[in-house]
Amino acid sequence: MKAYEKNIRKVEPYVPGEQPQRKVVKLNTNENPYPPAPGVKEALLSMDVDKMRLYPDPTAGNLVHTLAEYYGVEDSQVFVGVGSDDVLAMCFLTFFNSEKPILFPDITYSFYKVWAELYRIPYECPVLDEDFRIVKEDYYKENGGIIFPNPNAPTSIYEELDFVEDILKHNQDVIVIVDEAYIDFAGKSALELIDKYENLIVVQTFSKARSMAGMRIGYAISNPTLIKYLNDAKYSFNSYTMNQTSLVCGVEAVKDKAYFEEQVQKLIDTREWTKAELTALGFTFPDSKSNFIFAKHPNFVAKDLFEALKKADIYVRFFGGARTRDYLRISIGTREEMETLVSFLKEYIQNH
């Protein structure tokens, strides 16, 4: 080892899922597989390009104006940044700075371990239920902070909101942050609860409902103490997060309500069909709440239905690990895709 490589601060990164760059029946990311409000294309299409040349505004103040009408809250409540994982992130470095351990699943989304060393904030992973269910008792210990998604990912369970507050009740004295990046396929959100705790903070997404993974849009949304310890450490870090394009078509997504009704309910009512599907194959899953499902099937092996999938260009994702190695989970597509999908397992199952 070089002298200077024990001062190196290591970590190992989060792995994303692969992005072919062919076209495929793409099943493995979780991204909304129909276009954006058409707002978004009008946006792009009559932008100025001579604004490019000028730093975006650092508030993000018409998005976040936006946000905060949509939300009925004040602007002061509202945090965006480069995709939730960059909200995420920046929440993680503002207030788990305590040297007691944060608290998030054993099975969860798998970028929390990574901050969490990233940052040196000590943690620990409650062990999810046989059922693949956040035992909420095992919150009620001293702590320096929880996290949770909600629903999780990537068992696809939604907890309703009594179970939030209940797990807010008896962590008054820490920061608890519920992520809610799929909420919207699934059922009330934390938000409802927002001026009860001062504790809380809901972080969601632009990359799954409203179809924007490619534009990395994030948000924050809490009390206005909170926020400004947020942007505080933001403008610390770096003033000028999200570019000219992602903020003038963030705040077209947010105007068409209508549209983003829709394509939320046609998701929904393609992944009810889907499930229905699956189980007929004999696959079993945790009732999915989100825009994927989570399923293994008893007689074959998850990893080669895995690798025979991808080969008829199929993609879906694969985790491995003790606890999830016998699981797909399998984003919700088109219902065209979704069928292409279970065509291709019924006659895998069939020849084998």
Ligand code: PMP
Second form
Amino acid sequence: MKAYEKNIRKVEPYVPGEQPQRKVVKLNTNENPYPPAPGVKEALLSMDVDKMRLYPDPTAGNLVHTLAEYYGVEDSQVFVGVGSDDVLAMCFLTFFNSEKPILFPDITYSFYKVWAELYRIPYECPVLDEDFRIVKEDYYKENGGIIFPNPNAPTSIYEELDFVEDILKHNQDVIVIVDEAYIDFAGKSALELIDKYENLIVVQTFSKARSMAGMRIGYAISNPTLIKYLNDAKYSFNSYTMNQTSLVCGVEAVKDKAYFEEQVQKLIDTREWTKAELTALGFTFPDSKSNFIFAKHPNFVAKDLFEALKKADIYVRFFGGARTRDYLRISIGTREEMETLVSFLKEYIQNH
Ligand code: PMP
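Give me the form predicted in complex with the ligand now, not the form predicted on its own.
Below is the entire complex, every chain and molecule, led by the chain shown above.
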């Protein structure tokens, strides 16, 4: 090793799902199969290209205001970033600075561990129970902060608000972040609790229910004090995180509530149909409240299924890992895409 190498920050990065550049049945990264709201296209087509000369609004004021109105909070309670990954990374940097370990589940969004390592934040990962549920009592011990997704990923399990509140009640001296990337497919949001718990931060995204993963928009909602700390960290890093196009398109997506609700319902209907079909084929899975299903089959090796599906141009996600290697994470696509998946699996099962 060269002498200078010992001062290099070495990280093991997060590995995102594949993005094949040809057309496949793509059920591997929890994208939404439907297009964004029609207003997004109109806004995009009428954008003034000359404005690209200028830096975007560093406060993202219009988008922040639109989100604040939508959720019935003050503008000062909203922070936006380049996807919720950016928002979460900024939260780790800003709020997790204790010598005590932060806590997050052993099976969860794998980026948490990467950020903890990157920023050298000590962490502990309480083990999910045998049904992949978070054990709330594990979060009663002393810690430097807490983060968990609700619904959790890749398990797809949603916990009711009283569960989230119980964790908050036991942790009022640290920051608690609830990552609600999939909340629109699930149930009540912890946003209801932000007035009651000033240490709570709720993070959401445009990537899933709003069909805009490619635009990279995420946001945090909390009280003005914590949002100011987040903004201070952001302005110490990069003032112009959000590009002009995302800012304009994001506003249009939030405005069209009817379209949003319709697409979410369509996706939920397809999810429920897929659950029934997978069950009929012998798969088992936790009851999904997200836009993906975490399924295993008693008679087949998940990795073999994953490979066979891929050969047939049907992409799902396989993680490996001691407790997850029997499972496939299958994103919910259009009804037609799910029919393609189900008929492939039917045939595979018959012939093996
Ligand atoms: N949180 C969870 C639990 C996720 O699964 C994802 C998607 N990979 C994200 C956050 C990040 O999503 P995005 O950066 O697209 O908002």
